[in-house]
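Shown here is one chain on its own, the form predicted on its own, set out as structure tokens.
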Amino acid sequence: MRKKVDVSLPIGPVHPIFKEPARIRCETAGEKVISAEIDLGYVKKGIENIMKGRPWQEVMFLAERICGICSVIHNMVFIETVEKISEIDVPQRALYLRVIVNELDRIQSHMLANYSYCYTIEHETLAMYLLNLRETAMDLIELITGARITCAYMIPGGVRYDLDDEKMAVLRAGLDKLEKDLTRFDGMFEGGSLIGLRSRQIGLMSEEEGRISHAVGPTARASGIVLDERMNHPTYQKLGFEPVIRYECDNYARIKVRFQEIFQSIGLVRKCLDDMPEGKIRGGGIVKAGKGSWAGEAPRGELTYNIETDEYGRIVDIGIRTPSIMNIEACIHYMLKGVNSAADVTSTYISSDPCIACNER
């Protein structure tokens, strides 16, 4: 019988290119990757069970500490199923605001997950310019919360902080600068040679096999599917909001996809300025007891929070999915399988955005 696999090769749990810990391990012909498994589990929290049995108010902080890199998303979709459950209206200055800050959170999240791949392809000076432009990205955010990480910004019926005509004008500075520099970036990255040799039909995934995957986020957009949540959310619709999609289905259109996201939230961010109306930022409200379900775009794809509350606002059950678990399936399973050199095993890893933290919470 004829051997068909070399090398079983073993990748991580550590190593110098994943930001979190987790082990991949090709079985290979060659250097080509004829399949592909993840072993998961290396910092499992338990988050959810902590959750449960505490007022809403303890719980609003443990959400947004699930993540480091997109804490804004799951305080925003935790707090809007509790509004959900309790029937809390939120004024329409703080509907603005909220969608202000999360597409900020977009912003230097697609931008730590670009760097992470051009840094991964050893195109340092370009990883370098998007991590030094994304600090400007994180004071935008400090400038309105207060904080650049763990903000706790959203609250049932609205906001913590307005923003004034002063703040206002060093955001509209920010987004300009933001979108000066990224088209240069984003330029570079299109016309590189280099990014182009390790990038272009490398990490393949069809529209089919996304699907069958349930991907969500860039990494399905980059596939040509449809699927955005912020298409759902009363806000955005409001303010005319169309997905980001490509179809050429690789590495390189996974990291375009997310450069147009971050011109696109620009964008919405100057929308929010220009539409935004007068008024107050919060409504008050009491959680009641009740049971709910609401979804949100994170930036790496569709985030959902189950909640049940008991009459005192306690958390009696809840349960979170976030996008990583669909698209590490995705990226194993799929974009991996038929990759011809074992050094495109981890850009292709990454060109997915994994993130551990959130997987396993």
Contents of the next structure:
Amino acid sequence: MRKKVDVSLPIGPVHPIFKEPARIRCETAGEKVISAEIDLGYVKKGIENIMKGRPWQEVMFLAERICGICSVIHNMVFIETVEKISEIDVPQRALYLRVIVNELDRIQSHMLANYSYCYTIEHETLAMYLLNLRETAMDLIELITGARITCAYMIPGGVRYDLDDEKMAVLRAGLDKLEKDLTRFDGMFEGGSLIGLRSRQIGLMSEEEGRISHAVGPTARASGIVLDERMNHPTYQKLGFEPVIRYECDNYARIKVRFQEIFQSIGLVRKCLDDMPEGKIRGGGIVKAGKGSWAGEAPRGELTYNIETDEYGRIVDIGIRTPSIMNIEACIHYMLKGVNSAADVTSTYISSDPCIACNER
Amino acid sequence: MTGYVYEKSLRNMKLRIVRAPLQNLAIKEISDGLDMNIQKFRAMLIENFDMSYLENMPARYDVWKGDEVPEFPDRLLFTGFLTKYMPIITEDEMDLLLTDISGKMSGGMSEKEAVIYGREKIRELILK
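Since the one above is the form predicted on its own, can you give the form predicted together with the partner chain too?
Following is the full complex, with the preceding chain placed first.
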């Protein structure tokens, strides 16, 4: 009989599956994971300290450099916090344009997350299909904002560029393509036997565990937790937003929530285009001294900015709580516990869509 | 190089995390609530928890603060937080302590004295 050996299994900091460095240490009995820990700090930026003392005009650009995948929401939440502190009103048209860009950013982020997951479970065909389709979403972001990643589209009191009828037609055509192709890819994911084998009942996190660790975003919503900052956002409330919730609590549910949310985002963008109010895209306003906190729903979940400004519009103090802080912790301490195979450790980790750049802000 | 990457002491990084504004605020509230030396509490956290736990501690603390629990003993002694949200003390140890406290209260100890006694015992359990 083979001797059973307890092993401490290190994964990372450099691993072919990881997009960014982190080191997971799994305590295993055979291949079953008993517990796991994570070491971070390989790419710490200290961006909050860099932001302190600088005027908002500079910090606005720094904020979207926290994360290259969800830069739009960092821009959006920073600007909305500043607007809240300074009581700056935003024209209705600009609010709708913000939702459009934010949802396009969510679409590309979710596609990248699902690409990473499919790649991790060795389903490279679907992975590459998704990565290719993501380019359509990136092109649409570029069409509206003029840039793919660091767009700096939102400014206090409005947005930089308007959307004319010609661009709206291109946007609608892009959305149709996204919806058509994604319906096929979603069907492939749902019906794939290999995918089911590698995803269902793996990486389980109960609703209670998700609540205790304050898991957020699709990671929490796949465990039946009704938590989405868009429910508290005035523009999304106008659009009749309802969060996507699933109850399987496994890797499969987390990926499916993202697929469903892409369809939902396509619907939201279409609704914005249909109901787009006429008028200005920029209001007025001066950044004042004050202190405030505001949260928005990033593709990975709740993103909170705590900001203090002075009378010259400089950032005196800033604290940023990114969603990956909560999700990585929930993944390491709950989802990985009890995983039966070392191969499932990486796929479970990737299913929580960890962003080390956000975590090591 | 391999030795450096794998065996690097993480204490400095962890110290930076626990001294970050949100973490500092939560740690101060807890150590003040337990009449405990903040540095000893920080040292215990650094020794016993990984970096993601420490990063997520303020969020866990906020969730615990949002829970509907009675003021005594849960809120005043941080019972749920120290067992469930940040597993510093085991459930069995906490149950024993709570049984001990309720025994002493039925023997005539006032609630105020029970809180002081409970906090002292919890400090011992945290630093053991």
